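Only one chain is shown below, in structure tokens, and it's the form predicted on its own.
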Amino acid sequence: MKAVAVFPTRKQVSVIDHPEPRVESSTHVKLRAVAIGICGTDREICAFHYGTPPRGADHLVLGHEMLGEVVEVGSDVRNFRRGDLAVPMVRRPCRHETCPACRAGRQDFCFTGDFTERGIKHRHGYMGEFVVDDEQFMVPVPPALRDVAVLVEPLTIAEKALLQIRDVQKRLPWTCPVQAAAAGIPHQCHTALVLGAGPVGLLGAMALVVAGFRTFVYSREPLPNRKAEIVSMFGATYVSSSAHDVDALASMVGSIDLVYEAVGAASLAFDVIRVLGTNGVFVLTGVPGRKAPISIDGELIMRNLVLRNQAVFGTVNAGRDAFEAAIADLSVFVARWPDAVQALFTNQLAIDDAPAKLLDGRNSIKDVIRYA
């Protein structure tokens, strides 16, 4: 089959002939690709910042955002049959018996770092015509989402963050809607700020609007621009950093209860953390490259963290709960803002065109390799 692969030692990205995977276990599920997303991680691997082939291989098949149609199942598969749609998960557990997260099926919280990831670390990815994996790593998708479910995996980043935010909210009864209702306390509407207007940021902003946050998206592109138009489609507010610095942003937005960072820029993140509100939560999802050190007002940040009861956490990868939440929210997005969801798709590609787009994704939001 055709697949898109990166050769790290040769510094090469190309379409290759790759062996078609086969069902070799009674719990295996084989998918035929419907759509495969191209994301920033893929482009960083193609820039040779990271990405590790399987042991003994000189190349890594790319891709970790995929929607597939089931074409074959093993004899013990119970939750899938031919014709079903599925999204495969990305991370696979480490083998250490001492890792409680992986042993509990929560490899997204792996303690050892010896996990593997499809299309990223020690396992070939999904950027080919067929994929085979174990049923436990497949998540069913309703037929109604066939045209958009390739967005599920990038949306899981925000969904995992929201799941953790809800756990943090439980410390404040008036912040958690469930606890507030049970205690008869009026629930306060909260403000969320999303840093970055790429697909992870825009999908995260949609999820925050659905969750009831008054949502702002802060990105560098000056107005007017296409991303700002999309933001307005789903009821959030776009603010350009080219026109408003962080202090002006804070004056405009008011108290910021949640920051969802989706840009991978350390200098911006630590500038914005200065203006996080009382009891606020700051979520980091970006992984910046190794660049020169930045200057921060560490004393102010530390003082605010303590005196304002703030919480900061990072989140990466996602478990089944986040995938299921993403599928549920994506159904809501399509029902409420179909034009905004469709506007996220910039280019529909054939697989032969993927290497060029991986190496030059300028002006793209979400580029997708489409099959039938």
Ligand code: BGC
Contents of the next structure:
Amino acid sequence: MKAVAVFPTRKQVSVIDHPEPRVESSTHVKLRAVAIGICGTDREICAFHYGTPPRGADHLVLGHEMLGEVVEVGSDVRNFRRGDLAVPMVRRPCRHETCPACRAGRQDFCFTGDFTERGIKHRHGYMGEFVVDDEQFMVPVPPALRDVAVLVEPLTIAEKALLQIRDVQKRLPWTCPVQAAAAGIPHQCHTALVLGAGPVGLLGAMALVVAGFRTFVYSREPLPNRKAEIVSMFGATYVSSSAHDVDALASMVGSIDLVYEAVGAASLAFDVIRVLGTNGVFVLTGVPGRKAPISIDGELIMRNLVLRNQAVFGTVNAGRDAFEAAIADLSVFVARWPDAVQALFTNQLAIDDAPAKLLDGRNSIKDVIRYA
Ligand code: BGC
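After the form predicted on its own, can we look at the form predicted in complex with the named molecule?
Okay, now the whole complex, with that chain kicking things off.
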């Protein structure tokens, strides 16, 4: 079958002929690709910033965002049948008996760092026509989401953040939007600020609106622009950093209860952390490239963290709970804002056209390889 691969030593990205994976265990599920998403991580791997082939291989098949249709199942598979839709998860556990996270099936919290990730770290990914993996790493998707469920994986980043925010804010003995939304009760409106208007930022902003936050998206592109239009379609407000610095943003927005960072720029993150509100939470999801050290007002930030009861955490990857939450939220997005969801899809590609788009993602939000 055709697959998109990166050759780190040769510094090459190309479509290769790759052996079609086969069902080899009784718990294996084989998927035929319906759609495969291209994301910032794929583009960074193609720029050779990271990405590691399986041991002994000179190339890595890319891709970790996939929606597939089940074409074959092993004899012990219980939860999937031919024709079902599924999204495969990304991370696989480390082997260490001493890693409680991986032993509990929560490799997204792996302690040892010896986890693997499909299409990213030591395992081939999903950018080919077929994928085989164990049932335990597949999440079922309802047929109604066939056109959009390739967005599930990038949405899981925000969903894992929201699940943790809910836990952190249990410390506040009154109802916060995320708890209220989860319980299905009306809530008071809190303010969330999303940094970045890429797919992780926009999907995160949608999830925050659904969770009941008054949501702002802060991004570089000046107004008017397409991303700002999409933001207004789902009821959030776009603010351009080219027109408003962080202090102007803060006076416009008021007290900020939550910051969801989805850019990977340390200078922006630590500029915005200064204006986080009382009892606020700051969540980091972006991975910065290694640039020169930046200077920050550490005294002010630490003072605020203490005197305002603030919490800061980073989050990576996602467990099954976040995949299930993403599937539930995606149904809500499609019901409320079908045009905004469709507008996230910028280019629909054939696999042969993927290398060019991986190398040049200008003007893209979510580019997707689609199979008929
Ligand atoms: C993926 C995560 C992965 C992370 C780091 C992201 O693009 O969505 O699943 O853990 O990259 O490799």
